[in-house]
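Below you'll find only one chain, the form predicted alone, shown as structure tokens.
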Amino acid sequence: MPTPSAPRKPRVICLGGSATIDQIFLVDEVKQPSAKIMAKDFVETGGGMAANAAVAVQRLGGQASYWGRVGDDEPGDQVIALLAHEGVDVSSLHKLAGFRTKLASILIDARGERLVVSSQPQGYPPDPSWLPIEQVAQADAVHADTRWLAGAHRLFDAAAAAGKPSVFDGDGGDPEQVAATARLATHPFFSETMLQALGFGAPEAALPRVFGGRNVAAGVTLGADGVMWFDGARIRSTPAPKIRPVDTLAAGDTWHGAFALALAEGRALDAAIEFATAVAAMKCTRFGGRAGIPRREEFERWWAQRRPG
């Protein structure tokens, strides 16, 4: 008798910017202007929006891709490496000669909050005609981050061409071009910074005016005042878990990685919205960055005893 098959994973394909390598100090306050601080904890490992987001995917019961670029140094290759090692599938990510890994070396404190000092921009070519776009039709779910817009624009069409949906992390970058690359995606979600520099006021005010285009919904992360998003129609909103943060590096990653899955997954929006705010909340509650993304298993007990009702 033949042995059943394992189920297939939804895959959902990540397109970065900037993969880096975090070095995560844990303290109890960020002391200026001078001085020397002795960390409470340390942890070394991967980092950028959207190879976070994959790790995330991957953690969280997906076969998550990652496309970008790093440079050709060791740095690169430990980022190579720490995605291998996580299953996110990597045949994807060149590394570029002659060029530099981003490295970025991050203060935690006792609330939760980071200093992030990173190294300067690679400055790598924004040619994206070598990405194998064919693979998006076999996808699920397609997400890309504001560090490389020629590239989100590749993808993004192809994903319309396909009928699959995008996930855009709307958080860094000139608010105009982000603004435009936004309305490629179906699911546009931004940063509450990046949706107060484009100009049009408070998140209830903002939403209806920068949706567009081939959007389905648009949106804004709040952090601990939870997600609020406009579907065409109306603005709507969810709660974020109540917790105390002890690190909330990685958590916007976090949320779009989760939403894409849970979009991949033929989750309907407001419960792909619910399921990727608890995730990230969850990751709050852990220091280290990517470290603390959850898995699967880990994360649905966690809900199990704060799911509301």
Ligand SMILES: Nc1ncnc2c1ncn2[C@@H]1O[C@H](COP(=O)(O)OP(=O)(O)O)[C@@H](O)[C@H]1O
The other form holds:
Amino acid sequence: MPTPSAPRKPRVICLGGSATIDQIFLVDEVKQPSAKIMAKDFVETGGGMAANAAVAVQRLGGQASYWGRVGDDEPGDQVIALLAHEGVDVSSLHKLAGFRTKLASILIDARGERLVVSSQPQGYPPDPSWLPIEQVAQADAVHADTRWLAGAHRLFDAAAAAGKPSVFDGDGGDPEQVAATARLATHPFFSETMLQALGFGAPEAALPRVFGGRNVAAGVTLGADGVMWFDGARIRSTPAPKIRPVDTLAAGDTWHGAFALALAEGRALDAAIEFATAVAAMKCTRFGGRAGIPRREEFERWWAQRRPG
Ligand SMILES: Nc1ncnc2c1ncn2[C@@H]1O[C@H](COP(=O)(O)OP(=O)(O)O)[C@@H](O)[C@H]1O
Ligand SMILES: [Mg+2]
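Mind giving me the form predicted together with the named molecule, seeing as the form predicted alone was just shown?
Complete assembly follows, chain above in first position.
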């Protein structure tokens, strides 16, 4: 008799412009130039917005695929190995001959704030025609960052054709192009800086202005202040759990990965936002960028302990 198969994990495709190797140092304070600083802790791990989101999907119980490019160098092999080790499907993570992989050195200070130095964009060709777009029909949600907008367009169009939710992490890049791409997604959520750069003022005023196209909800993550979003009718907000931040690196990436997974699981919008906000807050209590992204069981335990009674 065939054994009953395990329930199918929700599938999320995460598309990113760059997957990096991050060297992350924990320091008391970021000093002025020509100081020597002895770090209190040190982690080398993978980074990149959508790559971190894919890791969040995987650790929280989903099945993630990462679509993107790295260079054909040793860091590129490392990026791929780290994602594969998490269980992320890397069959559409291509090594580009003659290109370099992006590296970043990051200082995290005692308040959990970060100073990031990264190599410049590596000039990967924008052509997204090789993406295995037919796989979108088997996914439950898709996600893209702002670092490869041509890829994001192709992914969001395929998601719309297949009736799947699409999450856009609107953080960085050319404001006009980012705003245009956001309208192709069902759930664009911006960083505070990016939303400001769009030039529509405070979030309450800006969100109804950016809302349009295929949007079901357009929002902004506000760090310790949680999340604000517009659902086409009204402005809503979800506070962040109060924590002592140790490291906010990858908090936004984690938020968007957790949110895409929750939508893939079929959760209602406000439940998905509450889940993502709590998971991202827990990430901030742990050092090491991607290394601090919680697993589902760890998160459930932490969350249960925080509830009174
Ligand atoms: N100091 C903090 N306290 C609690 N949660 C936080 C804190 N900083 C970040 N978060 C969580 O991470 C999410 C994303 O953080 P944010 O700083 O807005 O992202 P980004 O770095 O991409 O701009 C927030 O919405 C919140 O859920
Ligand atoms: Mg971010």
